[in-house]
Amino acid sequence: MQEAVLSGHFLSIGECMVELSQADDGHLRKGFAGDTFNTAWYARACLPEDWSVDYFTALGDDAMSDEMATFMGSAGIGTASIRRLRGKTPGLYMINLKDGERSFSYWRDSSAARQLAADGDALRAAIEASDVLYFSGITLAILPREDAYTLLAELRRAKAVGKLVAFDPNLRPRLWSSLDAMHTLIADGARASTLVMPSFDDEAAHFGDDSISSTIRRYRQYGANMVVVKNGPEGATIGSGADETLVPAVKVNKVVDTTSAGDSFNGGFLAHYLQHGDPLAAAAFAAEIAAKVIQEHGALVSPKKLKIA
């Protein structure tokens, strides 16, 4: 159990993206997105106004760049952290969506945020200023290894003084040099993490896991203090201490996309266990807002849909 905290301050840190998404009409729809800027819009919405929420990363100088930052600020996540770099512009990706199942076309190689922790200081000015810091592997994936080595021991840092840093894998062979690499990396972010939140298919698929419970034990064996093992519409078990508890999904009559299901998940989970400090009731929560989310199109559902109590 987690000691509740009244207030803090959140910072996810990674890459957001133009997304172009599929409209009920059949066009398409620009919008923002990226895993760790979900997982910000979705804690942002269930966090109380005590609660600042930030985001970490690098934009460019152009107009969609001041459009991306604009609408973060509109949504009530921090931008002051976020570097601006001469000539640079966001990555773009495509989501292509056949029964409620997503695929991704992506054009991100030159990308600003591949510099997000280039600036060394300010990246840990960033981060002593917040309490709870969030980041995942494609965090990791799109850096540089000297960057995201810098960004690593920032975290290992923030971990050793008491901080809550949480981490999603959230494994994509294609953005890495190697299977090699990704693993490497991988670990070296469980390592600096207090909470690891891997989803079992993927850790199956590229860890070779033949369980739930072997995800668990090798990521607590890396240093995590929780896992939180996400199994799509088979729940999530939460592993703390000797304890493994599976906590159900929240059945849902049509599922229309599952892009943002466990970033949804993920925020829900982390505001509610840092408002009460308890795994099972978070995880429950988390699978009602992810539910509600995969019923809509795109990565960000307006918080008014979610009909938080």
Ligand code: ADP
Given for the second form:
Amino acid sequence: MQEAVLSGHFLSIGECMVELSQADDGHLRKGFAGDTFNTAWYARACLPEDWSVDYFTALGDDAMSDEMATFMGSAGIGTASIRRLRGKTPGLYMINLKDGERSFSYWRDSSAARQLAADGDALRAAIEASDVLYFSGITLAILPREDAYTLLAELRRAKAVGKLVAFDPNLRPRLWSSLDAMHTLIADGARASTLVMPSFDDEAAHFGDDSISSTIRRYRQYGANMVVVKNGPEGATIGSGADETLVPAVKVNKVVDTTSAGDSFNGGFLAHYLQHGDPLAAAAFAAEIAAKVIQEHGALVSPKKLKIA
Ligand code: ADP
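The form predicted together with the named molecule, contrasted with the form predicted on its own above:
Below is the whole assembly, all chains and molecules, this chain first.
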């Protein structure tokens, strides 16, 4: 159990992209999404008003960047510390649907977000002003190596002064220059964190873990205090102290779209854990949120549909 906190500042750090998906009439529909932004969205939906939720990234100075920032603001997510870079644009991805199978195309190589940690002072100010930090392996993967180390150094400072630093490794080998780079930086990410929230299928595929216990052990060896391993319909296992406890998933009859299952679980978990300090109850709450999210289309399900508005 950790002490419950009644109010505070939650900061999520990473890249939000423009999302294009096919509408039923064949037109393209525009949205905004990205793993760390999705988690901020669900944390905002689940935390009371006494908590602020902010997003830290870099955007350009074009109309699409303005629209994205307005969208974030209208969802109650603070944008004051977002850096605006002249001549840059946000990253873009498109969801392709063919015979019911989804595939993704990305245009993010020169997105503004890749420079989110280039101004170390701005990064430090935003982290110092926050009580809870959240980032992912994708955040680390998109940064130039030197900037990833700047970010990790600031997160280690936050951890050292007792802040909660949560990390989802979100392993995406294609975003990394090599598997070796991914393994090294993910381990460094876990060292800078108090709480690591991996997905077991990714960890088994890319770190070769043969059991959930091995995933927990590995991240605890890197220095995380607590590990929450998500495992789809099997539920999530909390590794804390010497204990490993499985919290079952919520049974869902018809899965519509699993996009954002893990991101929404993380947002729900953190929101509940920060308010009540009980990881098992937080995982049960998070499983309910994720179950609702996978019964709807898209990454961002409205708070009304989550029935916590
Ligand atoms: P990720 O999206 O990161 O791969 P998971 O697939 O492990 O993460 O899912 C995250 C959480 O979403 C799970 O811990 C579970 O609570 C919920 N979830 C995912 N798939 C299902 C499912 N088929 N039925 C019920 N809950 C699910």
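Just so we're on the same page, rigid core means the largest C-alpha set that superposes within 1.5 Å between forms. Please read these numbers as outputs of a predicted model, since none were measured by experiment. Residue numbers count along the first chain shown, from 1.
- With the core superposed, H27 shows a C-alpha displacement of at least 2 Å between these two forms.
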